[in-house]
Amino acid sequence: MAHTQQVAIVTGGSRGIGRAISTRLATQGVSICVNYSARPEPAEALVKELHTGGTSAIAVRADVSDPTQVEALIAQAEAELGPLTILVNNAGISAPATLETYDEAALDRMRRVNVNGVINTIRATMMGMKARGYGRIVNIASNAAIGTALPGTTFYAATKAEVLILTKRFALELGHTGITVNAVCPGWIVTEMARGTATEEEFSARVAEMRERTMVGRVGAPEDIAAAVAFLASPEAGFTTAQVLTVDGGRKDYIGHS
C-alpha cells in the first residue's frame, strides 16, 4: 500500500512529539487527523500548515480515555478523510510523584489516558482494519517504562510499563490479520511537558544535566522520534511488530540488572 493511500490518526497530535509525527507523515503523503483534548489553537494552527503543503488533514477533538469520544474520532476521522490504516497512539500525560507524594486521583486520570486510552483507540481502530486486512499501530511508550532512574517518574513508568505488555499482548493477538503493533519508548525530549513550569535558567541546567546521561552527548528532539515513528507505520514494516525501540541517546541511568 502506498503512502498517498493511507489515513493516519495522531492522538496529542499537535504539540511537541505528536506535531512532529504529525509533520513527518504528511512530508510522505499520509492524510492526518490531528487529534487533541483540550486546546483547539495548536491542532488548527497545525492542520492550516499542513494544508498549505498540500497534506489532506483535519483536527479533532476527542478525550482518549472515553471511548464513546474514541468512537466519534474514528468515524469522523474515516468520514472526511478515509479508512483509517495508521494509528499512533501518542496521548499522554504526566504525573510526578514519590511514595510520599502518591495521589491515587491523579494516578487514575494518567492511567485512564495513558493505558485506557490505548486499549479504546486500539478497540475502535482494528475492525476496520482487520477488514482490510491491514494496519499500523505505533503506542509511544516511555524509556522510564524499562528502568530508568530519573526521581518522581515511578508511577508514570508504571503505566508505561502497562503500554509496552498490552503492545506485545495485542500484536500477538492481531499479527494473523495484517495488523502490526509496535512501541517507542522515547528519552527525555525537549518539549513543552518536559519544560513543563521551570524557568530558563532550570531549564537549561536540565537541558545539561540529561545530555551528560546519554551516549551520545545530547537530548532528543521531537523529530527523532517522528523518524522512528515514520519507519513502523510504513508499508515496509509489515514483518516488524511487537517490538519495543527505544530511542533516548543511549541513556546510561537504568536502574534494572536485566
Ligand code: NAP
Contents of the next structure:
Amino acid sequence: MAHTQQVAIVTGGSRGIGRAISTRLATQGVSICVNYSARPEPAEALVKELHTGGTSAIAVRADVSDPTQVEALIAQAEAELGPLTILVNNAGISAPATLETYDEAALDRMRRVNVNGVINTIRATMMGMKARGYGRIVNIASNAAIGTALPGTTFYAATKAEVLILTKRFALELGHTGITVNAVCPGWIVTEMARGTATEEEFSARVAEMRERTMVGRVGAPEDIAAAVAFLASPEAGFTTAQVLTVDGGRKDYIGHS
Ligand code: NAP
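Taking the form predicted on its own as the starting point, write out the structure of the form predicted in complex with the ligand.
Every chain and every other molecule in the complex is listed next, the one we just looked at coming first.
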C-alpha cells in the first residue's frame, strides 16, 4: 500500500500513556484522533498542542466499551482525517479488588472497557483496513498479565491476559489481509492510574519500591511505552505480528515469559 497519509486512533489518547503515544506518532507525521471518555479538557488541550506542531488532529469522545459509540468514533475519525492505518488500543481502567473485596459490577465494568473495548474497536476498523490491505493494531496490555503480583491487581491482570490471547488470535485471523496485531506490556509507568488514590507520601514510597524492583533502576515514563508502540505501528514492522513486547525496565521480582 502506498502511504500517502498515516492516520491513527489512540483510545484513551488524552492522558498518561495514551497522550505520549499520540504525541510520538504525531512527530512522525501521523494524523491523530485522540479518543477519551470522560474528561474533554486534556483531550482538547492536546489537540491544540498537536495543531500548533502542524499535526492534523481531532478529539472524539466515545466509551470504548460501547460498540455503537465506537462505530461513531471510527466514522468521525475517517471522515475528518482520512482512512485509518493505525489503531492503538490504549484505553483501560483498573478496579483494584481481592477475592475478599470482589465487586461484580466494578469488575464487569473493567472487563467491558479493557477487553470488550479492544474487540469493539478492532471490529469497527478492520473492514476498512482489510479493504485497503494495510493496518497496524497495537494493544496496550500490562506486565500484570504475565507474572507480576502487586496487591489488588488480580482481576485487572486477568483482563490484560485476555488482551494478550486476543492479540495473538486476531493476528492469526487478520494477518493475510495485511493487518498486524501486536501488544505492548508496560511495567509500572507514572500516570494517574499508577498514582491511584495514594497520598504523596505513599506514592513516593511506591516509586522507590518499584525503582528497586527494576534492572534499569528507575520507574517507567509514558514515553518509554510510546517508543515501543511507534515501532509496532510503523510500516517497517510488517513482518512482526502476534508478538508481546514487555517494556518494564526488566523486573527483578519476576522474570516474564512473554
Ligand atoms: P490513565 O492515566 O488513567 O489514562 C487513561 C486514559 O484512558 C484516559 O485518556 C481516559 O480518558 C481513557 N479512558 C478510560 N476509560 C475509557 C473508556 N471507557 N473509553 C475511552 N477512553 C477511556 O491510564 P494510563 O496509566 O495511561 O494507562 C493506559 C493504558 O496502559 C491502560 O490500558 C492501562 O491498563 C495500561 N497500563 C498502565 C500501566 C501504568 O503503570 N500506568 C501499567 C500497565 C498497563 P478520560 O480522561 O476520559 O478518563
